[in-house]
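Heads up, the chain below is alone and in the form predicted on its own; it's given as structure tokens.
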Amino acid sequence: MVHPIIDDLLWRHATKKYDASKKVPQQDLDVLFEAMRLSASSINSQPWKFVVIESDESKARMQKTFIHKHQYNQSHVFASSHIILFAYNPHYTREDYAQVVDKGIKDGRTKPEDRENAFAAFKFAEFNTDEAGNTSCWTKAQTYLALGNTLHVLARLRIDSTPLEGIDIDLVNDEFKAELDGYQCDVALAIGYHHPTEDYNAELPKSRLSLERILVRL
């Protein structure tokens, strides 16, 4: 197939090594952000906070955190040009849902007169609440999409990318605590330019299962 689309697909790649002398200009960092900002979440609930590393100063803390484990993507903390952390909030509440909504508000999308109407939708995250007001396993999907939003944009903009499950969430947690303020980060994601001979990945063929193991048309 032929297409735009499927090119940058084609072309994206889970990155085994970084050019360290490479960054992200800052033009296209405004295009990543803004596209994370509009990134889909169940009825919009945004539950997420994405902490970005850039600065030599919490490169190395980052660094820090794999004193125990996943050492084998430690090397691109400071190889890569940017470290992003996706993290989620645990305990979504009406409150936070109410910031949506004024929000909505305010640009135009909801009349003030059906403010609270518009609370409605909120019955979706009480239905995914447990007793102790845990929202986890909603919050999390939520911030999968966004994920995956980057993912498809860093493609658009030829810029590599690798998500990071291979952390130690205890320590990156801990280690920003006072960035994350109560979010919870479970993934993390490096971005910046492959080292040109030393990426073993970006020559290997793409491997996907066929078109007819994974779609049913009815």
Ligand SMILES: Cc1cc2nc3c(=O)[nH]c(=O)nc-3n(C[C@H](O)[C@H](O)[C@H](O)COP(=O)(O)O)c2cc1C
The other form holds:
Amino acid sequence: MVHPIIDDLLWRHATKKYDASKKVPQQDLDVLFEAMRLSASSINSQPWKFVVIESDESKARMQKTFIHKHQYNQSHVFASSHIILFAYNPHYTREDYAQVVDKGIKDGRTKPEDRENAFAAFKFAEFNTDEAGNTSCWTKAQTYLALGNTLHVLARLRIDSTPLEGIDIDLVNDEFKAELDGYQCDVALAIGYHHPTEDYNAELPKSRLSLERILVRL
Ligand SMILES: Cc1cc2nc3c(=O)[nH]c(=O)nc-3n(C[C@H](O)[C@H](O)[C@H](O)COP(=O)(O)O)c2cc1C
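Output the structure of the form predicted in complex with the named molecule; the preceding block shows the form predicted on its own.
Whole complex next, starting from this chain.
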């Protein structure tokens, strides 16, 4: 199939080794961050925070979190250009949604007199909140939507990436506790440019289940 979208998706792969000499230019980062901000989420809740690890000092902090496990991902910390922590709000509240509603008013999407009515959608968050006020299942799902959007945008920009569930969640959340500010990171993303000879995944053919196996048309 020939289509620019399919080209993007065939181009991208989970990079296994980065070229440490190449960094993502600021103008591409600007597009990327704006695209992340524009990600869709249920009731426009945007229950995420993206912590971008860029300086050598921050990378050294990330490096430390691989001391116990997932060392196969460790080389990405310094060889990739940036590591982005995708974090979700585990206790999304009406006060959090108020920020969305008020931004909607500021952006001209909601009339100021409709402010109270705009909270009707918050019911959806309540359906997804347990007795202890935990919203993790729902807010984490939203954050993975942002991750998916980011993967495609990176492909469009011809920037390589590796989603990283292989991180030590306890150590990452502990090390970046201040920056995460109550949000929980269960997945990170390395971005940069793959090593010209040592990224074995760059040469492998794309493999996915057949459309017949995964798609049902009624
Ligand atoms: C949520 C998520 C977590 C992943 N975690 C890792 C990881 O920790 N390390 C790694 O090398 N690849 C990781 N991957 C890459 C997948 O294994 C890869 O996307 C999948 O095998 C499909 O291959 P492709 O992306 O090269 O097309 C992850 C992918 C996703 C979507």
